[in-house]
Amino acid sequence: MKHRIVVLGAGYAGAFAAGNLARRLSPADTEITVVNAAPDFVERMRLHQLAIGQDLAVRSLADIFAGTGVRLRLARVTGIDTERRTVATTGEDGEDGLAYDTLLYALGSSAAHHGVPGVAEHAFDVTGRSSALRLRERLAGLGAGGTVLVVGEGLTGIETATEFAESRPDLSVALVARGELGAWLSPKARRHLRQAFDRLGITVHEHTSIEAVEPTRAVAADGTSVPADVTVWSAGFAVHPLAAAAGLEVAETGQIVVDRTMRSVSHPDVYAAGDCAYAIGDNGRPLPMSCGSAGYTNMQATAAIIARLTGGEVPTTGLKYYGNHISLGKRDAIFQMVDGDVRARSWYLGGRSAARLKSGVLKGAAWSIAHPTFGMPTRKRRLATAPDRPGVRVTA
């Protein structure tokens, strides 16, 4: 019997993990299935560019996994039965079930509304392709002098505001920050960021909390009204409650609690990677929801799965951040180095050099997804067998 590995989600974590598993495990022993709702790979780090009208290359998942042995099922995950080890899905062919021996949960995240009234009805976001296209259509119909308000001073908010302001100088772009803009950057990098905002004409509302979103404005906690023909919500991420509903142990955030190898602490046949994993980094703190974390966690999860199935020693991959890349339009960026406690170092790289570095990172990530079996070994690893049950593949 083949060992059935099911990967839920084909984002940065899931797609890369599936390709890595296919590259290193023998198809004679394993059957790898990826479940994803959309037919194409989504470059989430570039969705703000898609929203402002730029065209991104579309990479079909069917083409990406062609020839790898990975099976692709286009469907939405509706439930997980951890007792029977099955996944419930719904797609064009209706409802269906999928059995697994090892499950890799990599369903990512969506925009966190934080219960703020009006966000779901009136705000836009760039956390998914469909939502970015919806925003794209709205912005295309917004004439000169229109107002765009970006809520959130994190990486997504900064990149969205600067890209919009540079691409559409006819619009009035503003950003709302709960604290000080760029407070987590080094002093020099913070000045660079402010200079970029000034150059692009972006208005910043610091120390402001939005308590409601309406069709043409956002309302701050102190009652101040901030005009906004379009409100873009980038105030954090949230995970789907599916894992909690399945009985997996989750953190307060809803993320799956995992050990150092990305294995669920409550269900040993389940692993998690990406935004949905509550993983502790090398500095003793939870990893943030980010593309960087998706890379770290999926590499650790796949290494652990392969080692345990083939009878090898489980390795530990690094879970340490070295810095953050922040695009400030097409020709400007910041690369901020951080220490072991994720505090900004005094050194940073800015300007065109940082922009070229960020472009290289984006292209590298996209290329690695599009070539999932690059460097495929001529001899793949076979699974170990349980000595007391001949012919049955080990699962732990």
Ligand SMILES: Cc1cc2nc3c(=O)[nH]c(=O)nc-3n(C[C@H](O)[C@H](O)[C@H](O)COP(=O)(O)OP(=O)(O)OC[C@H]3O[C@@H](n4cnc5c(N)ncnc54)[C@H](O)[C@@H]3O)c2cc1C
Given for the second form:
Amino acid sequence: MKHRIVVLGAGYAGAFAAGNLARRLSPADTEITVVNAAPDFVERMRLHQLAIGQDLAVRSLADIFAGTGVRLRLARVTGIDTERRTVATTGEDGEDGLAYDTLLYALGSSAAHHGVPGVAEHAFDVTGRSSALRLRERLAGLGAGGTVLVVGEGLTGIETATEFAESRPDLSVALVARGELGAWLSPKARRHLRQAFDRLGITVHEHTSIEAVEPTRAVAADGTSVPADVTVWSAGFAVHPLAAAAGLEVAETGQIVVDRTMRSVSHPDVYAAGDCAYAIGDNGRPLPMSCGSAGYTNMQATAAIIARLTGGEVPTTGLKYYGNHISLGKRDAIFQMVDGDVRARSWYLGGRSAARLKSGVLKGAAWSIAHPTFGMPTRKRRLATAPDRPGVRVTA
Ligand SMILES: Cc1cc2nc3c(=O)[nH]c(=O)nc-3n(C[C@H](O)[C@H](O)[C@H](O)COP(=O)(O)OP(=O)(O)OC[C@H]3O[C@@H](n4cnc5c(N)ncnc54)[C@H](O)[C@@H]3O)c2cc1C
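Please could you give me the other form, the form predicted in complex with this ligand, since above is the form predicted alone?
Below is the entire complex, every chain and molecule, led by the chain shown above.
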């Protein structure tokens, strides 16, 4: 029997991890399967662009994994039995199951509704492809003068509002911020952000908390009504309750609590990476849900899995958080570095250079997913046979 590694999710964390594992472990005694609901890699960082009508490159997962040895199963994960070490899935062929010896959980996240009434029924979001496409259809049917309200002043909210205002100057775009817009930026970067909002004609409602969403308006805590033909909910990411339901130890956020090697603290044969991992970074704070964190956590998880299976010492790879890179439409951006306490450094990069850099980051991230085994050591390592490594199944 081969050692069965199952990777759940083929997003930024899972796709890269699966390729990395396939490149470095011998197919003679390992079998790597990646399970993903959608047939294509979804470039989540561009979903606000998809929503406003731009077309994104389609990268089929079958093409991405062709020749890598990774088995692809297109199905939705519906449950995990950590006792039996099986994953329940539902796909085109109906319900099915999949057994694992090592599980890497990388199912990402979706929009956090925070229980606000009306969000599920009336609001749109850009956190997944299907929701972004639903919004795209709605916006395409919205005539000049239509009002679009983006709720949330985080990175995704800012990127969404600016992209929409730039691409559709005929619409009236507004953003609701619970606090002050860009409060976490350095003073100079904050000024830059405000100027960009002014230039693009985006109205900002600061110190406003939305308590209900209705078909044509959002209602704030103080009863103020903000008109919105379309409300785009962008108040953070939430993870699927699947991990908690499986009995894995999770944080308040529902993310899987992992040790420094991305191994579940409750289930040693389970690892987590990306948005669904509650991982403490090198600065001693939980890593933010971001593409950068997805990169760092999947590198650490795969390094640990390979070392434990092959009998090597588990290496420590970096878990960094340098800062934030925010697009402000296509020709402007802000790159804000942070210090070890996640406070903005005074230096920031803004304007066209920052936009070009961001564009390079997006292209680089997508390219590395499309070439998941590029640049990895090619030496295929055999599994260790030592009896003190429980869970290792080795070929005869
Ligand atoms: C509009 C937008 C802009 C963003 N911009 C930035 C940015 O500029 N910089 C940055 O660092 N981060 C950004 N992010 C955040 C970044 O996209 C996420 O942090 C990143 O995608 C996390 O990677 P992941 O692999 O954990 O999850 P994902 O990339 O979401 O991958 C999860 C995968 O799991 C699959 N999946 C989910 N549930 C199931 C299931 N039940 N069964 C089977 N498959 C399933 C999904 O289809 C997906 O393929 C942005 C996010 C959005 C939405």
